[in-house]
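One chain is shown next in structure tokens, namely the form predicted alone.
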Amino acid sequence: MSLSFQTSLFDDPALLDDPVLGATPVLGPLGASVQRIELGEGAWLDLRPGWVGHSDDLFERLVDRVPWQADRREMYDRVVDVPRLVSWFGPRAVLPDPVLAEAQSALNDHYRRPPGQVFETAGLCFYRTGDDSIAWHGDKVGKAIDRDTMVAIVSVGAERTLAVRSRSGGEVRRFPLGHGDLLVMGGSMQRTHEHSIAKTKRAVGPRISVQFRPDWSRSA
């Protein structure tokens, strides 16, 4: 697949130029370096920018790698193009780069999740250009449970922005994401708020959205 590619100016040049260590996507520290943004309604976000180094090794990698799929969608009275590619990676699933199965584990650690809440899945999203979005939603099996959940959110490639907001209205907020950001949304959010990607006429680079979830049809 051939994108046109602007790299991070995050990402070391000596470093995305050797072929060895340019090649190894790695974390950084969670602990202190996570941002708690308290949404109200017992929704909140957490934010920790720049998580994964060498995050354009790992974007050009899952370009590859990843079997990519184009959905279709029940839309009112017709079937339409979900207007972005993906993936889904489902429990013991093998995913598709190493450094995925490092941050599943990290993020495990850092949240301490409890039996029924552990991330186990990862669903893939790769929005190619400015044309690619999502609409306003909550994640719907996660709104089916009657508890807090969380979804973690892996941005690499190019930034893209998430809206988010409350369902009983108020101001939209919204975080770009994108070269090896890390967005974690958690509380009632699901529930109580809806977030989206919107289209934009804007030059926009690719980006992949990795979404660590727990397994909800074992913790409904």
Ligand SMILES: O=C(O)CCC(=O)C(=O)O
Contents of the next structure:
Amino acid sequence: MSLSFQTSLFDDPALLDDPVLGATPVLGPLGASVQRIELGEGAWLDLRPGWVGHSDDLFERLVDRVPWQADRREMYDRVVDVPRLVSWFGPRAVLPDPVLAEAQSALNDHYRRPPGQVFETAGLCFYRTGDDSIAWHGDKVGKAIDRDTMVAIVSVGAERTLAVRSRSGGEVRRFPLGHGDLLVMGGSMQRTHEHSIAKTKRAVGPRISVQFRPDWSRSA
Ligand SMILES: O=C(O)CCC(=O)C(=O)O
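Mind pulling up the form predicted in complex with the ligand next to the form predicted alone we just looked at?
Below is the whole assembly, all chains and molecules, this chain first.
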């Protein structure tokens, strides 16, 4: 599959090193380049723009290599279709590009995850057009809803906006994500806040989001 989108300003075409696979995606450092945003109620976000270099090449690889499936999600008492494609890689699964395994390991090192909270699954979502979206929700899998946890999102392809709001009301904050950006949701975020990717009528290109999570089904 080949899709066109505006390439990242961080991806230097002169560095393309394989006519088929393109340049090898690479990770930048974390450390001081990560910006913490406190959201209140114990929730926080970390942002690291452009963490993955050659992210457009990673996007193309994931489009081709990942076994994409239609998404369905429990909403109240029903299971409904969600407009986007998904693929899930459980603990010890071989991830669809080596840079994703490097990213998972770098995140575990940077955040020093305790037992039961180590990033070990990867959920991939493919937003093909501005019609693909995910409604307001907090991640509530397994037993993690009653404790602090972390979800790390790497975005490649075109920019889409992740919106965040407190469950108790107040302002909606918007974070444009794409082209190799990293966003990490932490603290109480999945209990006290919700997030979404809204549909847009703007002519946006396709985006893939990679979400690293603990294996919440095994969290003690
Ligand atoms: O697309 C994203 O980056 C967010 C996806 C998300 O919130 C989810 O799948 O639960």
